[in-house]
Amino acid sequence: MKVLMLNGSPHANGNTALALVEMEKIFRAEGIETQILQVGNQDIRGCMACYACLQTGKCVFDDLVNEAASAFASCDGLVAASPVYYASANATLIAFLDRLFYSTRFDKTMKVGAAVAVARRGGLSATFDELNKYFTISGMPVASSQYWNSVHGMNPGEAAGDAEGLQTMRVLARNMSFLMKSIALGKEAYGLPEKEQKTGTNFIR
């Protein structure tokens, strides 16, 4: 089993890091496999809703979204972890997550989500909020854990005092790590949930 783990933050070794370690940790003594992306220093222009994906199956703009995508489709869970910024995610990691998941077109359904915010003080619930929202819109099962999945630190290193924080990432890495197997379980008995032809349906008439 795979976790594909995005870290949101323009620091590669700051407190957003510190807390997808504290869950590798848990995922490598389950068995599971873990590959930490950094996408928040990466130079990642948002979706333009040109559409080419549709039929190319790849984003018209060839960058980490496409090499990423490989990744995103073998994995059997996905972890988004972010800084907060005005009460919401990084917006290079929003720009990474729309066109990752507009452009991939393979069935995302059962893969398990969990979302990660890291912030000095506050904003931390709205950015959770809105980074699960690319998991309920794709049918993949949200992980959770004892509290809000957030960690406390602004200078780098600081989350490490964060013992409630740094012990909610462990217990979110045991209970991601006890549904992606209990999903592989299911998926061998009973396989996956009947899909309907999609209706689509606008408001404006």
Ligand SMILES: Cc1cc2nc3c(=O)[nH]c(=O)nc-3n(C[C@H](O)[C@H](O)[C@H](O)COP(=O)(O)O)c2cc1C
Given for the second form:
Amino acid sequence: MKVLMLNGSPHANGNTALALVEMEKIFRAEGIETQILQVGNQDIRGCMACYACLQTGKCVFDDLVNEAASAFASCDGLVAASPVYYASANATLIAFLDRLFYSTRFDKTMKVGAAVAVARRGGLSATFDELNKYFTISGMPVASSQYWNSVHGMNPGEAAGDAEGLQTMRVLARNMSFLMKSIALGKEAYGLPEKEQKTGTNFIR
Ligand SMILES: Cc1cc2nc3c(=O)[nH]c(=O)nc-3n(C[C@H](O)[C@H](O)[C@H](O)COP(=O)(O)O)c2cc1C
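Beyond the form predicted alone, can we have the form predicted together with the named molecule?
Time for the whole complex; same chain goes first.
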């Protein structure tokens, strides 16, 4: 069982990293393998809507997005964590997620998702909602905690003082572990939900 954790911050050792490491301790205690992928410090361009991926199953820009695809395909859970920039996720992480989710053709159904937002003061729940959108269009159940998944801090390391935020991360990781293990059992017992041929109407008559 494995969780892929995306750090959307340009700082590999900043506050977003602290939130992820707090979750990672719990995953390890639960016997779950983890991989933290540093996304926010990479040069990742946005999607150019060429739709080539619909034929090839991968992005025309051969960068971290394509490298991460196999880790995403094989994981049981995905954590997307971002610092808040202007009440939104870091643009680099959004470019990465747009291209990763759009270009990959494998079934994401029942991989568990968790969004984490990190900020000095405001825009956390807007960022949390923004990140959850990737999971909820993909048949991915969303893990939650005792508060909307957020941690406060400004300068790198300050989040260590946010006792409630870090507890929220630990509880989130425990809940996510429980969900992933329960889904694994459910898959064995019942299989994945039946699929329908997808209908796309694009609001055109
Ligand atoms: C361009 C930019 C925009 C920011 N916008 C916000 C914001 O809207 N709300 C907020 O509370 N903090 C904001 N911050 C502060 C960061 O979210 C905060 O420093 C966070 O802890 C950074 O996480 P990191 O250490 O993982 O990079 C902003 C920082 C930058 C660089």
